[in-house]
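A single chain, nothing else alongside it, follows as C-alpha cells in the form predicted alone.
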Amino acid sequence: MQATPLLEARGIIRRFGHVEALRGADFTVYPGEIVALIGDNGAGKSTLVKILSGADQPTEGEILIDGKPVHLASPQGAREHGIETVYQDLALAPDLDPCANLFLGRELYKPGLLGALKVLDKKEMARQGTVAIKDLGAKIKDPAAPVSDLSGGQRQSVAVVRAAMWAKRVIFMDEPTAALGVVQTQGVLDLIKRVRDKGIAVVLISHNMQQVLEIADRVEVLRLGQRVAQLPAKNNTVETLVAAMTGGTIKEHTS
C-alpha cells in the first residue's frame, strides 16, 4: 500500500444549523483497493460521501488528492479529478439502451458540421460502449434493449461500467446490491472486483457486513460523525465490525 492516500479527508466537520453530522471525520482510500465505509444509521456516511463526491461542502476540514489539498465545489468538479459515484437510484435513462446510458451527459457528436449541429455519433458510442462492457465482463443480456427491459442486476452493471469508463481515481458505490437477488448480487460483486483490479479504487457503502468482509480489502468505520476504526477485512469477523460500529470492544485482526 502506498504511503500517500489517493483520496483523503481530514477533520471534516459538517453542521446543519445546530446539528453536527460530521465531527472531525477522517477517511482514506489508496489506489487499487476496495475500502468499505460502514456505520450505523446517522453515523455520517452519506454526508461524508456527498462531501467527497462534490455534492456537499464541509463546514471545516480539508480534502486531499494524491496528498494535495483540493476543493470539490460540485459533482462535476469531483469528476474532473477522476471521482465517480454510483447512487442507489443509479441515475439511468430507462428509455435509452445501455451504451447510450454510458455516455449520458458525455455524448459524442459526429465530426465536422454535423458535430456543430449536435448530431449524435450513436455508432461510435455503441462501439466504445460495447468495448467497455466486454472489457469489464459485465453480463448484459441485450445491449440494444432499453434499460427499462433489463433486470436489476444488469441495470446495476450498466451504472458500474459507466462509472468505471470515466473514473480515473475513485468510484463511490452506495449499497450497490441492496435490491438484488443472490445470483445478481454475486455478478455485481465480481464486477466491482474487476474494476478494482484495473487500478481504480472503490469505496463501498454497505450495511451488509458479510458482503463487506467478502469483497473489501479494508474497512473504515464511522460512529457519531467520526472515524473510530480502520480494520483489515481479511480474517476479520462480523462481530468485530458490529462492535466497532456500536462502541463495543474491538478485537483487532492484523493479518
Second form
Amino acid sequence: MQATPLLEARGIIRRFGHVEALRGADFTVYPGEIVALIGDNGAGKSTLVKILSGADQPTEGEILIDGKPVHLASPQGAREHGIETVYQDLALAPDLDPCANLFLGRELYKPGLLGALKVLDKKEMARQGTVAIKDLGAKIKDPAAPVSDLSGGQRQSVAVVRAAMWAKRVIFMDEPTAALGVVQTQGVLDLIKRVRDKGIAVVLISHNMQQVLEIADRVEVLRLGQRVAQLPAKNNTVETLVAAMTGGTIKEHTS
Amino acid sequence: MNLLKERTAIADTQRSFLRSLLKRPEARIFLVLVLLIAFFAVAAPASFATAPNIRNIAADASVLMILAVGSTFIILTSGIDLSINGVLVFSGVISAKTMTALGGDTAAILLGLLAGLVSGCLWGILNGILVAKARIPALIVTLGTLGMSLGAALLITGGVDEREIPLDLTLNFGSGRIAGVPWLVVVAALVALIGGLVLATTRFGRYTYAAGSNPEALRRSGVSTSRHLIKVYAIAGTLSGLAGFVSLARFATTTLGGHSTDNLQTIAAVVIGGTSLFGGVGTMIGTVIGVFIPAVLQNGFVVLGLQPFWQQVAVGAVLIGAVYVDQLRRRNRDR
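And the form predicted in complex with the partner chain, for comparison with the form predicted alone?
Full assembly next; the chain just shown is listed first.
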C-alpha cells in the first residue's frame, strides 16, 4: 500500500478536432520520487505534461493533488499548487544574470516607500539565489555574469534551480539533458537527484532509456494516449521499457 | 622587495579594473566623448570650452535627450520607434493650440503641457497595441504612425506653423535659466535621471530588459509581456509629447518641418550609447553619452569653422562602428 499520490491524473482525454491525443490516460506521482514518463513519439507525453502543468486543459478527466480534485487553468494556477516546469528551451533571459532569472516574475522589493515604487532588492535576491544554488550543489561559474556567458549545462542548472526554488510539490522536466555533453549531463542528473532528496517529486520526460533506468525510481509508460505500464526502475531493462512502449504486454504494478 | 610586489599587485588590479571597465560599451564610448571634447578644447580654446558654448550644446541636446530616454526603453525591448518626431510635432501643435485657445497665462501653459503629454501618450498606446497585440513589426507600425501623426499635425494647422506661443513660456522657460543652467537642460537631465533609475533599479526596468532578451521567458514567468510593451511605447510617446512642448518653448513655433530627422538621430544616439538593436543590453548613462557625441561634433565643427555637414558624416561612421562592436559581442556570445 503506497502513500496518497501527490499528483494524479485519471482518465484524461484530450481531443484536437477529430484527433484524440490522450484517450483516458492515467498518471501518478508519489511524494519524493523521480518518475520517468516515457513513450514513443506521438504517445501523448507532451500533451499530458502540458495539461498537468496548466498549459493546456483536458477535454475530460480529472486531476487530483493530495487526493483532492483541482482545476489547473493556467501555468500560474499550477504554480500556485507548487508545480513547476523546466521547458526544453529553458525559458531564460540570456542577458540577465542567473539570480535575476531565478526571481523573474517573483522579484523581491526593498522595504518601505522604495518597495511601493517596485524598486528591486537586488542584494537580497542575490543572497537567496546564491543560497539556493549552493543548497542544490549546482555549479554556476559567475553568478553576476549574464546567463548567455554560461555553458549549456550551467544554463540548464539555472533553470532547474529556479524550478526547485519555487516548486513545493512537483517539477516536470522535458528532456533536460538532450542538448548536453557527457559530463554536463551527469551534473544535471546529480542535480535532479538532489532536488528529489529535498522532497520534491520530479517527473522526467526522456527518450534516453539508459538514463531513465539510472536515475528514475519508477517508470510510467504511455502508448497511443493511454498508460500501458507502471514499472519500478530497479531490476528492469531497456528491453522491457521498449517492449512496453511499442506494445508488448500491458502490465500494471500498483504495489 | 615586498613593496615592489605590492605595487605591481595594485597596478594589476587597477589594470584589470580598467579592462573590465573598458569592456562595457558605454565606457568605450565615454572615452570617445572625452577625446572629442579634449580635441575641440585644444583646437579652439577661446570658443569651445566656454560657459556659453557648453550651455548651448546642452540646450541643443535637450530635445534629443528626452526623445532618447524613451527610445532607450523601446530599443531595449528589441523594438524601434520611428514615429517620435511625428508625435513630437503633433503634440506641439495640440499644446500650442490649447495654450492659444485658453489665453496664454500660466494655467493655460500648464494645460498646454498636459495636452501635449496626453496626445503623445495616446499615440504611444496606439503604437504599443499595434506592436504587442496585433503583432505588426514595430518598424512598420511606427513608420505608419509617423506619417499619420505628421499628416494630422499638418491637417490641423493647414501646413502653417503656429507662432502664437505664450511669451511667458518662451522667455521664462525656453530661454530661462536657474543657477546659470538653462531650464530645458534641467528638464532633460531630470528625465534622463528618472529614466535611468527606473531602468536600473525597478521591476519595470528589469521586465524591459527581459522583454528584449527573451519575451517567452518573461511570459512563462507569468508576466504579461504585451502589457509591458504597451506601457513602454506609451512612455516613449509621452516623452515625445514632452519633447514637443520643450521644442515649442525653445523655438517659439511648432517647427512643423524642423524635426524630420529626429527619429534617426535619436536611434543613432541610443545605439552609439551601447544599447543593442537586438534588445536586452544597454544603459541610460550610455544613451546620455550617445546624445552628446553628435551634439559635441556638431558644435565643434561649427566652432572650428569647418562645414557642419561633416557632423553627419562623422556620426554615421560612429553609428556603424557601434553596431559592428555589438555584432562582434553577440557573435562571441553565441559561438
